[in-house]
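Quick heads-up: it's one chain on its own, the form predicted in complex with another copy of the chain, in structure tokens.
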Amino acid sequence: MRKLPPLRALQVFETAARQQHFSKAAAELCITQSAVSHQVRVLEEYFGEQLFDRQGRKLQLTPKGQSLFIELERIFNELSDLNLKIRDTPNQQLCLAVYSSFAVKWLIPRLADFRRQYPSVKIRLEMITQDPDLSTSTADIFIAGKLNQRGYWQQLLHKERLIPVCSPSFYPKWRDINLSNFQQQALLIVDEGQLGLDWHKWSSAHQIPLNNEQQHIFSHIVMAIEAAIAGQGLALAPDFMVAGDISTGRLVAVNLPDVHTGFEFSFICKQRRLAEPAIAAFSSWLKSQA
């Protein structure tokens, strides 16, 4: 809940300050000089400060009046630009560049909802497997690792946390799996995990050796998850990717420690494009999904 100064009075004051003349301001606003005088007084009473020095026929801003004017001129310029910004309909098409795993297991299942809420925005989805080169990419929006680049807006979506999962059919007494019998289980390992997804990270984080006899290796986390669903072993998967499968009972979280990789999925786009209708819509929808 915010407290704003009287807006009409600000507008009239800004005009008067710009014109340095109440009567000219009145002409610009198509009102009388009297109305200008009244509104300026309203503002002076609101701030409890003289804004103009009236020395006879010379009208002069006080230091505080000047200061206020400088801010207001900029702000009202922005307000008058809103007209254009809103009516121009730039690009109701959005090109998203998204990490493939995030796309498949998180974004795509939810995208239908976005399309329903904003049918006018057409989405084109581009998958990436490594941090994008912002300067050369043609995408409007990225969902990738955090990268601090000047002029870009980013918002944290998710901190990656890996949890061990398996199919309830893989090991009927899956609730009994624990550190002491862990090494008897088959492991579903992701190699070439540019996101730091794998059992080796888990192993060194918890100082548990990986002596498991059975180790199946996949090139992508999505395949490891599918293998887990098919009951082929224990996978180490980002929590958000398997939340759906867990709630439908296709996977279960086993009683083994999790691990934070430090990787963060972020929404990234050019700062100055943030208020474009399509981008604003997508950004707000993303926030509502978190």
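None of the values given here were measured: they were computed from a predicted structure. Positions refer to the first chain, counted from 1. Only the largest set of C-alpha atoms that superpose within 1.5 Å between the two forms is called the rigid core. First, how it differs from the form predicted on its own.
After superposition on the rigid core, the Cα atom of F76 is displaced by 2 Å or more between these two forms. If you fit the rigid core between these two forms, you'll see the Cα of F22 move by 2 angstroms or more.
Superposition on the rigid core between these two forms places the CA atom of E49 2 Å or more away from its counterpart.
Now that the form predicted in complex with another copy of the chain has been shown, please provide the structure of the form predicted on its own.
Left out here are the partners and the other molecules; the chain alone remains.
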């Protein structure tokens, strides 16, 4: 007869170690935070080892806890795969965590093509505003910044490049806008929080002062793009996000320098899940679109 540790405590510990947070583990497992703490104590008493270092709110695995987590993560992943194999029900429903700007201006207009090619695969979009925790409790697949995390595979989709754009109606002689006169135009500026103001980064990159009297500030790039389409000024926009608007004539690319931000959009999923039919299909389709 096999002698096993308490299985429920193992499940709770693996979740807490993966989330590195007791309250997040409680939310994933639909139990209370005190129940998570109790199950972790049960396991620590069983092994006679401390599995977490608790320093205030900070939670860190001990060396023994890290070793246990690595093996448990592998075992639970294999059990999940075995469950799908035995039931012969490959997962055809995927939750995709994706930046809202990328989703609205690039992904959503193209999703109809994916659905035509793979009608059995259902994609649920979960909008994010910053790089997410890579975890199956967050989503199955991700479109986010470049994140190097053990056990995850990533595919580069696009290196962000900002280009100045405006509506043809904003300035009928838009072809004449250049470095010598663009400061007479209204700027549509995006405040990116800790990253700063986009036009200010453009100014620093090219060592060109901004003396524009009219500067309208937005909290999101999609708002700035829509304002540009409405003829309210010059916006800096990721080239891939405004390609469709430029091709339809709603926007025009102004003869001003671009700027590379260094940000990279990547498709990310767990390495072990890459061969799943639904994920493989979505990855292949994304590659054809990028």
